[in-house]
Structures are given as structure tokens and as C-alpha cells.
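Here's a solo chain for you in C-alpha cells, the form predicted on its own.
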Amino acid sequence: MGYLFDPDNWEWVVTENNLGFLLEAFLINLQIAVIAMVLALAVGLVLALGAIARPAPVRLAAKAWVDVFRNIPLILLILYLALSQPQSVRDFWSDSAPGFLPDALRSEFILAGIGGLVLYNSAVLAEVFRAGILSLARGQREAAAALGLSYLQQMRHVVLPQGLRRMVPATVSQLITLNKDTTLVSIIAIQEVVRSGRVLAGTAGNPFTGSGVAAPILHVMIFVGLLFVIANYALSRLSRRLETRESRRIATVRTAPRVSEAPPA
């Protein structure tokens, strides 16, 4: 334990630009996570609606997508997409990617990394959304149909607003997992925080000038882990806040006094 807490082994944090080097790399992970989250949520919702759709071909196709991509190890999925991606697609992205993006997001393999994250997480989120939709009482949809709402209107105004709110904790839990899984893109040579941590540990504590201050790989990875703890804890707190606010809203609606009918004249 003395080795772990020895101040000399943590001196690299305040030496030169080591801290900024890791924080910039961690920002890459967060950017990849945000992009993949938005796409996975959108695709997952479409898959969930397809899995409960009435036409059998649509339902079977959505369920096949979920069953296939949910059960493939994510690291294999990322590797397969990176290796099978045509060179023309890689060159197109490298040449046409906006210049304001960091180098890591203009990498020729970034589409494979994000694609793998989206394929896997959209399949998992589809099951989460489907469970939330099916958890509603059947009377909710029947009441909406009695009011003359079409199927799409029922989903938009009645089913989805209630079902998705119920799935906020499970959804955020999967998004936290997605954020951690962004470290897997390091296997396709994308310079994110884990890869940068290995560079830092292998260059005597400073990847720019070589200050001579040791950066033990164990301590570097503990620091990287703390970065993920902070980011994911913020996500979990947001989830709890949303859940608490929703519980209060439901409680307020249930306890609100009903307006009694006026007595006959």
C-alpha cells in the first residue's frame, strides 16, 4: 500500500502538461460517448417500436437486430467494423471531416468505433424501451383509442411519454456503461484516454519533453479510472434527480383535489 500512496509516484500529475494531456484525451472519450448516446437512443427507440409493431416482418426484423447485436461482444464488433470498412470510406471521412474536430475524431477508424458502440447499445436500449412501453396498463392505449387517436398519436401522446419516463434509471445505467465502453476504441488506434495513459507511462511522465518524473502505469490508470467515476457519478445523480422529480409529479397528480360538480339549481 505504501507504493500506492507514495507521493513520489503521483508527482507526474503536477509535472509539465501531464494532467492536461490526460484531460484532453478524456474529452475525446466524452465526445465519442455523447455522439454514440444520441444515435443509440434514436436507433433503440425505433427498434423498440418495431419490436411491438403489428406487421410481422417489421417485428421480426427488429427482434433479429436486437438478438444479434446484443449478444456479440462489443470489442469483436468494433474490430470487425474496423477491418471490414472499405478503404474508400476511411479516406472519405479523413478527407471530409470538419477541421474543427480533434484529430481523434477525424481518424479513419472513428466511424467503426462509434458504429460498434451504436449497434450494441441500440440493441440493449431497445429492450429497455420495449419493457417500459409494455409496462403500461393496456387500458391506457384503449382509452386513447376511444378518444379517436390513431396508433401514432397514441404512441406519441400517451404511451411513449409515460413508458420512457419509467425507464430513466435503466436507460441512464446503460449510458454509463456506454461511456465506459468508449475505452475499447483504443484497440483500433484511436487516441483516447487509456491509450494516452499508456503513452504517458511509457515516456517517463511527459510525452512532450521527457521530464524524467516517473509515471507508474498503475497510478496513471487509477487516475483515469477516477475520471470515469466522476463523469459517471454525475450521470447517476442526474438520473436520480429525474426519477425523484417524476415521483413527485405523479404524487402531486394523484393527491390533487378533484373539482366537484356544481349542485343543480
Second form
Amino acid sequence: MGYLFDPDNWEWVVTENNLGFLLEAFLINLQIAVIAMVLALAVGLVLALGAIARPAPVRLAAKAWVDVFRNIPLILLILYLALSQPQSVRDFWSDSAPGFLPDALRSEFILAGIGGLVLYNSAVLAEVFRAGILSLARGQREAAAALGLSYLQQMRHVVLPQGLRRMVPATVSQLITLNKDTTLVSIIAIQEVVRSGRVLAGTAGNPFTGSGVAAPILHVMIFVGLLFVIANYALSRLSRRLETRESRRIATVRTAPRVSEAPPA
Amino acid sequence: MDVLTDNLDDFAAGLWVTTRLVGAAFLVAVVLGTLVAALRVSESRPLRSVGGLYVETFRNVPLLVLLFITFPGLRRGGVDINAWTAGIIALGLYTSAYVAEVLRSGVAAVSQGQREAGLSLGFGQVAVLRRIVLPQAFRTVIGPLGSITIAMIKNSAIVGASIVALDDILKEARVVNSATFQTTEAFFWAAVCYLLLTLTATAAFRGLEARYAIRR
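Same protein, the form predicted together with its partner chain this time rather than the form predicted on its own?
Below is the whole assembly, all chains and molecules, this chain first.
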């Protein structure tokens, strides 16, 4: 306990630019998370639609794809993609990555990292979406079909808005998991916050070269953990906010006088 | 196929290490998770907030960060912890937050009358929880506990992949890969090993569910 609270061991926080160095690296995690989230949500939606599609081959293929990638440990996927990607892919990215990207996102392994995150999370999200869509009463879709909407129109205007809204909590908790999982790319040498923390502590493979204080890894990692707790707590709070607002909105619709909604006779 | 048959010993050893790691961490997670769930449903407000703080902390921290805290972190601090203990504690703590949340929802599903009946029979608060509410809560959350276990099997790969010196399935796959350069085969068979574990867990929890689950 003495070791943990000894102010000397926390000195690295205020030494030189250590704090800025860590926070900048944490920003990389958030960027990777946002990119992977957007892609995973989009791919997940396509997979979910595939898994409920009418043609059997499409349905079976989508389901098999989802089941495979949902059941493989994410870190195994990321490592495999990083180790097996051909030299041409590496060269392609290091040559053509736009210059405005931070160094970490121009790493030759970033495609493997983000690719793994998207493959895994899109499969998990596809299951979440599929459950949301299937939880809707069949009548909704049949009514839409009876109104003459095409399949895509039924999905876009009737099924998805309701089905996905129900799945907001499950989706957000998966996005929190994704946010945590961005630390896994440190294992394929992408300079994000865990790796930067290890650099500060001098355990990243290279000896500590900074002129400041070599930080104790325990304290660095507690600090990094705190950053994630704050970010993810904010995310879960946001989702709870959305939920209560949503349920209040639905409640008002339900209790509103029906007469005004009735079509003119 | 050669990659599997030539390195069967490695894969089998990795499978065994992962199995033991997950088994031990599961025990830690269930014990801690139950205690924290008890805190979260207690009558006293401070105890409830302690439970809430625990859950929010361990649910929101990346497992990799926890592993760096429990292994190199504590060792630098002079705590003589070995790789196994560190890995089991980190994975157990991380999972316990999820177990606590699931159990809390299970407790909420047990009707209030059960608790009141227990109290009126003269059981104390703790005894009511331990003998009446929790046994029923466990039986309602067998399904979710199964999903947590499967997530834990997958998360155990992070333990092996980080610095903790445990030769689990993934670590063995990397060893085989660097010896044979058959990356796809090595990782494919590792994925099959994980699938073997998750499918076994799924079957086991299905069995438990069929036998014990209370459907609400």
C-alpha cells in the first residue's frame, strides 16, 4: 500500500510531457474505436439482414459467417491477420495512407487491427440486430407488406427503426467492449495507450530512454484503466439517457388520445 | 492437417492450460460476483454504492490493462505473484463484474414475497439471501452465465497473448507458427481448440438449464 500511494511513484504524471504523451495515445484508441464502430455497425446490419433474408443460401451463408467470427477470440483474429497479411498489403498501406493520419494509424499493421475488430464485432452486432428484428411482432412487417411497401421499404421504414431501437442497450454495451478491445492492437505493435504506457515504464521491449522519471508500470496502468473507466462510464450513461428519453417518448405516444390519430372517416 | 498431427502435443498442452485457467477464473468470478451482487441488493446505501463502484470499475477497464496491473505491476511493487495467480485474478476480477450484474437481475426476478416470507419465518437478511433468494436467482440466470463463460473462454486468449507467461492455446499456436511458418493452419487449429471449449461450455450450460432453470 505504501508503494501504491508513495508520491514519488506518481511523479511521472507531472514529469515532462508524460501526461500529454499518454492522453494523445488514448486519443488513438478512441479514433480506432470510432472507425471500427462505424464499420462494424454497418457490416453487422448487412449481416443481420442477410441472416433473416428469404433466399436460403444467403441466409445460411450469413449465419455461418456470423457464427464463425463470433466464436473466435478477437485477439486470435488480430494476430492472425497481422501475421498473415502479405507484404503487398503492408506496402500498400504504408505508401498510400493519407498523411494527415497520426503515425499509429499509418502503421503497417493497422489494417489487421481494425480488420479484426470489425470482423469480430460485426458478427456480434449482427446477432444483436437479428434478435431485435425478430423480437418485432410479425404483424408489423405483414402490415407494411399489405400497404404495398417493397421489401427494402418495409425494412427501412417499419422494421429497422423499431427493431434497432429496442437493441440500443445491447448495442452500446458491445460498443463499450469494442472500446476496451482497442487495447489489443498494442500486441501487434500499434502505438496506442497501453503501448505508450509500457514505453513510459520502460517495458515495451526497448530500454527506457527518456530523460525523465521511469514510471512504475503499476501506476501507469492504473491511470490508463481510469481513462477507460471514465470514457466507458460516459458512454453507458449516454445510452441510459437515450433509453429513458425513448421510453418516455413511446409512453407519451401510447397515452395520447387516440381520437386525434384516427383517420378521417 | 500435418500441422495439427505433428504438433498435437503442443495444442493439447495449450488446451489444458486454457481449460485450467478458465476453470479457476470462473470460480473466482462466481464467488466475487456473488458477493458483489449481494452488496448491490443490500438494504444499506453505502454498501450498494460500493458494489456499484466495483461493477463500473471492472466492467469498464480493459482486461489487458488489468493483466498489466496484476502481473508486472504488482511484481514491480515487490508482490511475489506468479503468472498463474496473476492471470486467474485478472480474468476472474474482470468477469466477476459481469457475473454480479447478471445475478443482480436474477435477484430482481425473484419475487419480493419470497424474501418477505423468509424474513417473517425469522431468517436474517443474509440467511434470506443465501438460502432463499440467491439459489433461485442462480437458477434464473443459467443462460446468461453460459454466455459469460463463453466470453471468458475467448478472453482467456488475452491472458496468454499478453506478457503473462502462460502457454495457452494461442501461445502454442504462435510457437507452432514460428516453427513451421504455416500461419493459417496454426491459427485455424487454435480456433478449432477454442471452438471445442466454447461448444463444450454451451452444451454443459444447456444441460444445466434443462435440469435446473426456472423459466419466468
